[in-house]
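In the form predicted alone, a lone chain appears below as structure tokens.
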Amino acid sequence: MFEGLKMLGIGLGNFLTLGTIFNVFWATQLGIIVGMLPGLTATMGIALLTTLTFRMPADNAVLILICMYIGSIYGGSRSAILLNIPGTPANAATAVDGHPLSRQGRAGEAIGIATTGSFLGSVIGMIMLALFTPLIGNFALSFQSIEFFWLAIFGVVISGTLTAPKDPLKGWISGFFGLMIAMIGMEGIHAHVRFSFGNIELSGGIRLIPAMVGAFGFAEVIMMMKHQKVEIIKSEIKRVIPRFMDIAKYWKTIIRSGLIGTFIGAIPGVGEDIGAWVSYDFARRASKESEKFGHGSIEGLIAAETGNNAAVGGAIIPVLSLAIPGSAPAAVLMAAMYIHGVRPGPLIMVENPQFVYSVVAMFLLATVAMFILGLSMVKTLVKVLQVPRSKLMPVVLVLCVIGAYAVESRYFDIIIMVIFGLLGYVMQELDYPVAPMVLGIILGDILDKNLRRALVLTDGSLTPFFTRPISIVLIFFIILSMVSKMRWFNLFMGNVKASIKGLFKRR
């Protein structure tokens, strides 16, 4: 612990000089403005982001797009108070309660509960993210490749669950199609070409940039030429900073939700949207006045913005020791380290713990970053939701354009960015989720290299796939996931359910 502590002090050191601290300020901003403004999302801003830092040191590259990603969640609950349109999908449920109390003349007052929401859940996550890493790393350094194998499949399937709750099948299409995407071009043990049908661009597989750039920043410029123009609402912001008692009256949801959070965000593929809602329902479960939930509950708005931004550090958790994102930005965020040379993963508590001890650090400088941007120059940002679509959109376009273009400098990217994009507008029109499509193509490679580099150790045997304690565990999950969402499975435990109430009422 001692150690630990020796360590952040180390990275925090690092981090405290001029340069880096305007650094900070500027891309927390930014971030803030990204997430503000409808369509723009966290995954997107971050996309873009890492087309322009390619020349930076990893440190300071990777310290601007955790800013971008912590400011971005924050910032997408102004849209989502003001407009009742989430500014990111992260915040849709801050709308529940926060549009309400705009309504009520309360909007200062709203956003001032979201900032401090979102800076307490923050430092919840933080500090999971410094406590668990290095545990869940250690853990992960008895992994195999058959173990990584079945950790592909349990992400994809785990996240095509929780992403498309309503018909899940379209969540588990949408991540195996993406590893099927991700087989195309030379594998990664004997180069052998596959899937390319002849054509050398091909040849060298589906590189992850430009179609995240496509699949969330391109497609989303699709989607908003068919929604139209939406006024700001005229509320008057008079007290932003909230007061103590406000806040300290709801300490144990405060508590619970960034727990929950972090647990959500920790697991692959799903999300801060789904952290905040957990934590909303949870919090009007639990809560003795859940009839004002949905009406302007303080209590709803303080859950949702903190379960939300706690995400945040629990996406970032697998993403350092399992080399396994949890979350669409944090996916953005692991391909920004490997293009600097870092390599997260369970080695790197070995190779760099340094290096997860700076992330923490970079966290820590970008919560402080949010909440004092958070609560000065409200009424000066808000100015800027009333930017017109017509003007933003072009702007999107040719960022996704540059963004795809940058990473290697090829023509090529930017066709696959405008079919991810046309395949991304598909895909949400036919409400298939697009988070597991990605996750997919990122656990693709890890998929295929464990899986034959298994196969070689085992002389192709396949019992051992099925005997391992740790294979045992994931299948169990796995399976139970897909089953849990059957309809016949859910009957059945129903039917079981009843039988049991009703025998200890004979009794």
The other form holds:
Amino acid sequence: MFEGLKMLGIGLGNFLTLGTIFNVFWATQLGIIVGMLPGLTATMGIALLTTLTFRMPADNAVLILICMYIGSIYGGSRSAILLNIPGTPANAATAVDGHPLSRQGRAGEAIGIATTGSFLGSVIGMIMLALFTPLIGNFALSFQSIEFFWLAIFGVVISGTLTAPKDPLKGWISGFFGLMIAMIGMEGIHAHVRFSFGNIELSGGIRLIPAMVGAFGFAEVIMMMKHQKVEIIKSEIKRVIPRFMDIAKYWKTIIRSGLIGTFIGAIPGVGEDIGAWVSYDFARRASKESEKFGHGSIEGLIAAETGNNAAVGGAIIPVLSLAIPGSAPAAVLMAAMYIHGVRPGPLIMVENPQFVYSVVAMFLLATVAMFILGLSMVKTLVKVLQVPRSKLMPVVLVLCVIGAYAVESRYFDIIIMVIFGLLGYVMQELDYPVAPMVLGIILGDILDKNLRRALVLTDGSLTPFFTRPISIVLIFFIILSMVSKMRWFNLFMGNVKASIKGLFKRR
Amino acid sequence: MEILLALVFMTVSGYWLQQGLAVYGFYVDGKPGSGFIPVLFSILVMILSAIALVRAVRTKRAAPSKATPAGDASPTVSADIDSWKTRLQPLIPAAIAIVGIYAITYLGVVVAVALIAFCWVRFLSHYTVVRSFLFSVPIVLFIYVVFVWWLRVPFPRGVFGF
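Return the form predicted in complex with its partner chain of this protein as a structure block, the form predicted alone having already been given.
Below, the chain from earlier opens the complete complex, with every other chain and molecule after it.
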């Protein structure tokens, strides 16, 4: 405990220089602007910024990316409140109550409450990050190849289930297709080159950054070509700083949403949008004023914003402790860590425990910067929302092309970026979620190596895969997350519930 | 489109399955070979996409077919052209990016970026020539300062020498 605090102090001390503070503020402000602009997402922002920071020292680069992450997830609330268009998918729940408040002439108040909710959510996420990363990391040290194999499968399946709630089949196809893509290139055990089609460039595998810039950045440019028009509503902004009582009144909602957001964020590949929706739903069910939800409820707004920003902290917990990202932006962040030579995963608590606490310190700095910037310059920044997309898209396109090339100076990466952009666009148009595919690409290598290593260690026997305690728990959750979405299972469960109720009534 | 995507997933996974079994080896010398995992996941994707395909076909059959009013061909033709325009529009950024790759090789990064930005705002956003030029200059400056001067990314020099 004290050792952890000491390392956090060292981490914080290292960052308290003028240059670093400057980096924190510009990156967070840029994140807020990226989040504010509909069509520019947190994932795209982090992916593009990775291409700008790859020559920096690891600590500075990761700090800038975390500032972008926190800033953009918060920034999306601005357009959700003022335009009824979530700046990022994470802010969709914010629009439900934020925009009605804006229509009532309380836009300033809504922005202030959203900022405070995001700040408190980030603080809760940060505390959870500091507490649980070492615990999970230490626990994961007991994991062997079999557990890592099941954990990767669990990540892909649960991500598919939760990111495609209407049709999980599409989520699973996306996830397993991502695992197939990950098989391209040299495999880790016998160094065989697979699925390269005789192309030397492909023998090194699909690089993550161009693939992500394509799937999340270029795909958005293409989407914009189809949906160009955005209606801009002018809202008057008065008082922004919220009253203490308005916040204190909902302390239970804040804590609940913070914890839910962190938990949802920590589930592999799920992300901030679901964190916000689940927090919002719980708040509505528990509220004494549930009739106000959807019509400008302060409580609803706080729940959504606390939930999505707490999910950021949650998403980084499995990145650091298990090398499994909790969300799409966290996946890019993890890829950036690899570029900078940081290897997250269970061994990080043995090899580089200071880095974990440095990340917590980065989180703290970004959260404070977000709060300060969020409550200031509101009227000026709202003007950014009036920038037409026709001006924005060529800038994003140029950054996608140049950024994809810049990391490894390979033309082939631009082609990869374009292919993934088109694939991402088609998938989004047909309601196939892209996040499970990206998670599959990341986890494919871990999964392949661990399954084959485990089979070699067990002399080809499959029995240990189904008998080890952690494996049994993971298999149970994999089956449950798949079966729970099937109609017959829900009918069966409904009948069981009815039978139990009937039994108690008779008695 | 839904049917086409399911077929693409099935074809790709079919290729993965064939290569995994025939080329890389599923089980080699009593141990899992390089094709082990590709085979497993390609089978999974094939099954799941087959289900998606059946569903998509059923949905298409269940949907009422669009009737064409007799003797009124022209609106349908123009609607068809509009629909193709909408479908092809997303390919424009891809085409610009591909042209950009060749432009960077032959013209250098400065001219290529200027061309990409200029063409976009001139032909897609319908700005005037002067406005398009004024718009592309700061983008070129930004790319040059950040990527060439600051990050020192080794871009190829084009025919203009920069």
